[in-house]
Structure formats: C-alpha cells, structure tokens
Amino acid sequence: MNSVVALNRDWPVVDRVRSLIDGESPPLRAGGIDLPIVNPTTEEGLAVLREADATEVDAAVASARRAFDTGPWPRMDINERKDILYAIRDRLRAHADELAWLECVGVGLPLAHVRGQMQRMARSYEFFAEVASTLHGEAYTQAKGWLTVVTREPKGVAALIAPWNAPLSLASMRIATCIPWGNTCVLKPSEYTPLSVRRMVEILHEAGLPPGVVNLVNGRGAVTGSALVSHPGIDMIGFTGGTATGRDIMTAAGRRLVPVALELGGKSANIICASADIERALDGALVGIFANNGQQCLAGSRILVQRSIAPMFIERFVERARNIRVGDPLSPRTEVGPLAYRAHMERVLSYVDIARAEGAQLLTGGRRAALERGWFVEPTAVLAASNDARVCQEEIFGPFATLLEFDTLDEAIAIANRSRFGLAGYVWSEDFATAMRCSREIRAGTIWINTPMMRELRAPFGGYKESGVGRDGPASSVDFYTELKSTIFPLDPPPMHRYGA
C-alpha cells in the first residue's frame, strides 16, 4: 500500500492512522487491529486506523510521564512556552485549509462551518498562553513573624479524550487548557474521526513542541480509552463526549481518586417568546439545531414556542427547514452535510418512529436524504405532545428538532428545567425582565439571550446536572490543571521545644 492516498492534489491522507508517541509513530506490531475510516459523504474507505492496545497506551503515558518528570516543558521560562504556543497558533493558521478539508472529508461538516472552527482552534492556544503568562501566586504576612508563599505548579499527566462531532475544535480546547501550565498529556480522539486530529498533533510538533508533551493514541473507548483512563500514570482526566461514557470514566477515575473534568450531553431548551424579534428568533432557532449537522451538545433541540405565535412560527420554521441545502460538505453552498458514521445515522432516524409512537406529529423530514450515497438525514422537525416524550428528554444529536408549545413564562421555565441535562439554554425576547428571569431560573451552565451560540473564552463553560462536572475557562482550567502549594518561612527564628535536650 502506498504511504499516502492522494484524495486531493494538495493534501494527502495517510493510509494508516497510527499513534504518535514522543512525536513519532511507534513500530507496527504483529496482531494489531485495524479499523476502517470511512468518508461519510461517499461511504468509501479513506484509510484504516491501527488501534492502540494497553501496551501502546502504556508507552504513550510513559512518554508523557518522562516529559513531565524530567523534560524541559514544565521547567521552561513562561516566555519560552508562550513562544512555542504562539508558533502553534501561527502554524495551525497556515494549515487551516488543509485541516478544514480533513474535517470535511473525515467528519462531513460543511466547509463554511468548519472554517470558523479553524480560527477558534488556533485562537485557543494563543488565549491560554496569555492566561498562563499572567499566572501568579500569593503571599501572606498576617501571622506575625511568618511569611507564607502560595505558588501554583502543573499537576502532571492528563488523559484527554475528544469526541467525533467537532474533532479539531474540541480536541484543541482540551490540549490548550492543559499544557500551557507545564502539564503533559495523552490525547485519544474518536476512532470514527481521527484524520484531522492526527494532522493537528503533527503540526504541534512541527511548531516546536517538545516530544512527549502531547502524545496521541487511537482506538475504541472500550479498548484504548479504558486503558488510558485507568492507567496509574495518569494524574487527571479531561473528557468531552456522551453522558453515559462520562459516567463510566468518572467511576474508573474515582477508584484512584483522579480528578475529572467532563463536558457531557445536553437537551437544551430554546424559548421563543411572543415578545421576541421573530425574524431573528427564527434564524437563531434554525442555527441552534441544524448547525454542525445537528451534531452538537449545545444544540437548542427543544424549541419552546409561546402558543400565541406558535402556528405562524412553526409554519415558517418548517418551510425554512425544507429549504436547507443538504449535500457535499466541500461545497460552499452546503448547509447540512452527512452524519459522521452509519450507526449514528440509523440511531437518529430511529427517533422518528419513537416520536410517532408517543403521539408526536412529524412536521418535516424524518427520512434519509434522497442522495445517491452518503449518511445524509433530511432536516427533521416534530411537534411533541409532551415534554415527557423521549424525543424531549433524550439527546438525539442530529438534525432533529423537537417543538413544544407553552402559554406562560412560568410554564416555559418549568419545561426547560424538566430535564436531566443542564448544559445551555436560549431565550428570545425583547423584554429585559423576561430575559433576566430566564437567566436566573433556568438551571443550565450557559444562557444565550437573543443570540445563537457564542463562546466567550474568558468565561467558564460547562453544565449542570448530567451535562458535566467542572468548567473550561481561565480560572476553572487553572484550578483543574494546577496544584496549589504553600511554602512557609519564619521571618525570625521561632521558639521550639527542644525534645530530649
């Protein structure tokens, strides 16, 4: 087999995606398992993935351990680390088109959407480098005759696990919040979408990142992921993905008292009040559920519409949904591409029958899109009879909107909170008091008012309830990825009892 398969005249794809340990691919060992990597648009094979077993995971953790315990990264002057992180930012920007192309062919995300994610990916390294440069300690002199100095130190080796729905932006967020303080890590992306993340980690090393600071292992959660999160050389775990997997990771971590940061699922309410700017609310509701092919934990997947405007709003929502351009993610006109892999497409479509069985009305979609090939699902919307329905309570994670009607704001807030999730919420109203009341009473980590999703890196991000544990953001990431140390000095020799003198 050739070393590359030329799928594009500019950007080749490796034929076998392998781990990167100490900045290099380890030798292939006999008896390893190869998993297919499939283009979701064409259903054709892109490459194969060599799964990392427990032995390979052990080598990756050992590399990260050496880099932390004896390597230069934790011991660098902050300006040296900043220079490398800025170089990473610049090199990622220089390769943005290549990485966006890999995200399109490997995940099926529309090109126009992915290009914005490339900028976020590069900015994350710059932003947290700047935060690291302002990290400071404390000094206490209140106790007479004593000086207590409090310093922060990197915590150690992190296991980082990234999902398949936005591999580059979410994997980069995990890395960028971890390594600026001097930590090292082992990253495991999804086995379905490893291509772009593998190339990103290569670029990190091309930009000057020392070997062992970021290691990459590939494979299924039950094999590679399990070996990673249970490894005794891991000091902390950062995970973005589904709630069920997050619960398993937290259980494994708890056995060794390893701290975890988990960004998990969501079933966010998108409340459309009669006092909303209807045009903007309509645009925002469509963005909230159909962006990223509907595959996002932040999706405003429960659209709550006030009854007085519901007939008009729902009619216009359905009309717009039917006109969404579904197709090749590499086309700049495409608005919704394929779902990331076949089993997920089948799972999303299964909720159409579930909705009907529970009395919901199918408003549009509900079928595989009529294209020659590819894992495309028509943009789908159902009108649910009750918030207790499974389509209102379970994360479908696709281009599948569930609409509900409400009468009063009290009712809307109660519906929004009747969920085991609490990641985000959206409110559309031109009335300030309505917006503030929703912000105060909806139990979710982020509330967007009159806007679709916007990520403020300076603010904490995470969820309530089953949507996660911990937060991303400057202060939260510093707290999670560093340790506090108190060093106490006597300003004058303290009196001491002289035992045995």
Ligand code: NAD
Second form
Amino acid sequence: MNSVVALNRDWPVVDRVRSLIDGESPPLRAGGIDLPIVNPTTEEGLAVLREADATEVDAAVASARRAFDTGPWPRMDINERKDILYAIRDRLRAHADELAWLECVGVGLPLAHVRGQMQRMARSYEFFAEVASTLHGEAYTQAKGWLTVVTREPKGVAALIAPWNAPLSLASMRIATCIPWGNTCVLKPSEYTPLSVRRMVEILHEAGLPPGVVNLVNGRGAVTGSALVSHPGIDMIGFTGGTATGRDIMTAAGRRLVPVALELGGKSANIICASADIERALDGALVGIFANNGQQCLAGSRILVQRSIAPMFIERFVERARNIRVGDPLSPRTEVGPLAYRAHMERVLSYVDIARAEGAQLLTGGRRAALERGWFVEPTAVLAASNDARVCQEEIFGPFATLLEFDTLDEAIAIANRSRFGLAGYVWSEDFATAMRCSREIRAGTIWINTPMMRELRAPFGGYKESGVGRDGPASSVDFYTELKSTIFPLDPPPMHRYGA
Ligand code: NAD
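Condition change, the form predicted on its own to the form predicted together with ligand NAD:
In what comes next, the whole complex appears, and the chain from above leads the way.
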C-alpha cells in the first residue's frame, strides 16, 4: 500500500506513484528506480515515481490484452458500457476540486484555469460514450442475390502516451476517444507530472470500469514509453507530445505496421489585422500565448501585427504583459504560474539569448521572475526581425510571445504558412472576406476567427504538416480505434463451380 502524506492543505498525495495494472499497484520490486516528482512552485519534492521497467510494461500490456481478448468490456451491451462511462463523468465531476488541486500542485497551472479543464475532461467521457452508442454499420444489397453487411469492431489494445502540459485533459482525451468502442489500453503519462493522472485512473475504477481496461505505467519516455510503444501486444498507438518524439514513435510503429495517431507541436500564427476589433484582438492575443503558463500546443505564439497598427498594438500588448500576475498557482489571483520543471524553464529562457543573437528586440520579460522560489519566467515578448528567426520557427512552449510585423494580407498568410508546423491559426478582423480568406489559405488543422482557442468536441482536432497525423474527434476516432469488417451472405444459394466433380 502507498502511505499518504498530508500536504497541510486540501488533499493528500501518495508518497510513491506506482503503476496501476489490473486495477491494482503491482508489487514493489527491489532495485527499482525512483524518480523525484517536484512541486514547480516550491521546488520541494512532492513524491517519488517508481519507474515501470520492461517487465512491468509487459504485465500492463498482458492485462489490457486479457481484458480485450476475454474480458467483459468489448463484449458488453453498449448501454451498460455507456452507463459506466457516465458514472466516470459523474465521479470525475465529484472529484473535480481534488483533481484540479493535484494538477495545480504538480504542474503549476493556475487553479482557476484548471477548474475549467476538469469540467471539459468529465464531458469528454460522456461525449464519446454518446458517439459509441450511435455507431452503426452499413448494408449493401445491390449485387443481386447477396447481402453484404459492414460492421465496426474495436481494434484492440492501445498504447496511449500523454505529455505534461495539461496532463489530465490530454490523457483523458486519449482514453475517452479509445475505450468507448470496446478497446482496452495502457496509458503512460509524462514522468514529470504523474500525480493527477494516477488519481484520475483510480477514479475510473471507482466508477466501475472493469480492471484491465485502462492500465497505467509510469516512467521516462526512453525507458517505459519506448518499452510500451514497441511491445508486440499493442495494436495501435495514440500519442500526444513533441514532434521529435512523435517521429521516433512512428518509426517504431512502422517496424510492426501498427497505426499511429499523433498530436504534436505547433507554432501557430495569430494574425492581427488593422480591421480587427483591437480590444478583443489584444485580449485574444494575450490569452493565446499566456494561458496555461504558455505551455500549449495550440498557442498563438507568432503574433503577426499589421504595420499600420503595430506601434500602438505592440505598446499595449507589452503594457498588459508587464501587468500579468505571476505567482502561486493556488492563488485565485494568479494568471501565470511556474513552468512545469527546471530544465524546461532553462530551455525557455535560453530563447532570450537566441532571439538577441538573431537581431530580435526584447520588448519585455526575458528573465526568471523575481520570486523566492519556483520555476517562474516573466511573461516575455520579443519583436523578431524575420520569420526565419528561430524564435519564429521553433516551439518555445512557455510564456514567450514572438511578434512580427506585416503589410498585406498576402504577406501575413505567407508568413503563417512558412512553418514546419500546422496545428492552428488565429485571425482577428471585422472584415468577412479577410477572415474567410485566412480560413481557406492557412495550412492548419484549426482556424480561430476573432476568438482564442474554443475547443469543439464534435469537430476534428489535429495538425497539418509536422503538427500531427490523424485527428481527435468523433469520426476520426471511430476510424482510428475501430476495424471495419465486411460479412457477405448469399440470399439464395448461388451457383458455384464444382471443382473435381
Ligand atoms: P515529449 O514528446 O517530450 O513527451 C511526451 C510523452 O512522450 C511523455 O510521456 C514522454 O515520457 C513520452 N516519450 C518520450 N520519448 C518517448 C519514446 N521514445 N517512446 C515513447 N514515449 C516517449 O513532449 P512533452 O515535452 O511532454 O510535451 C510537450 C509537447 O507536446 C509540445 O511539443 C506540445 O506542442 C505537444 N503537445 C501537443 C498537443 C496536441 O494536441 N497537438 C497537445 C499538448 C502538447
């Protein structure tokens, strides 16, 4: 049993985060590796993570395999499966404060922001349960004398890998799009932020999910993650994370011809036209880069401002960025918390020198925030000299805005598209034709017009180019997580050649 350490306020945290296989923590093996889990706000140890080695990954895959090959989940009446997914929704809602607190303490995301994510997380289980309950097949009778029936079946055991920037939302999206059709899975969250995900997987079981449907393994990508994605018992891989890792995973999957769905990085353009409602565009540009502590795949991190309004817009953007309240993510006033781990903070700060070396002008921020402790970075903005600069081409993934100026819409669209990424694009303009043209011509999976990041579960979400392969969404999840089967019946016994008769 894990002993529990009280953290003075609110909820307890287990002292050692373990895997969860068949609904239980596996025995602790002697000589296993423990990794520290550190609170990014206080830099104090919160717990340790016991890393799952290849043997433990093997046990998790075996559990998911059993649950798929012989367990009740894929064979259950859809109404029964739906009842369990609804019970999961309800129990996640009932524990929303606890989960939000764990996310806040473990990742450093501001509590107010995380609370909204908890509601969306619970909703995603309900939404995909609904989609699964309306799944239907096809029947063909055009060929005279034959009936062909096309049915969908769950595909099998999924390896699901999640990142650290919004651990609960992103791990939940992976699970909620995978299991409603009858699949089972092994989930590996990020080694930096395992606390909230471990509690969420416990809650799934408390809500009645049969053991083995969702197994959890914890550990580093190169150890636990790599053992999982190359395991022969896996039928498909759903991955959310960085582009370089996505490339490695697709290579590993290619060797075994296992299908992959990849949600990867971004460097999305946020185009502010002179025809924009400037107040809303300003608010939207700030949300676009500083929400979630700037650690968002879909951040509007390249802010392109039309030259005629640039001096005014940039001055106001900088003034607002300087006023952002950076601090303890548990405080309801905090707008930006710490970055998730030290090496990431150092990486984000390294882009200040990179920007300077390439001729960019530092407009504000650029330093570790002057707080006693914690991995805080001042909200930072630079004005780049060219879209070719690294700060325009590389995902920085922190509270770091790169601004650029443009003259014409042609130029803005060309800049938006000169990127190896294509996750999202934002446009601010009151002119309908301008908005429509950007929607048509920007090569990205989602375009937000006059709004920051509204996520519509009914619509596909994912990236063009190096931002991903496949989409999350009802139709694309059905395609990815189910197999199609055609069964052919003769309506009248058809004539047949009789070999050797
Ligand atoms: P990362 O790629 O370093 O790690 C993601 C996950 O993959 C972690 O759990 C990690 O342990 C695991 N991993 C690493 N190497 C592995 C390997 N060889 N085999 C198997 N698993 C491995 O990414 P990160 O730093 O955790 O997350 C940030 C990145 O995620 C950013 O690039 C961000 O844009 C992207 N992201 C994309 C989306 C999206 O929906 N497109 C959403 C959130 C984050």
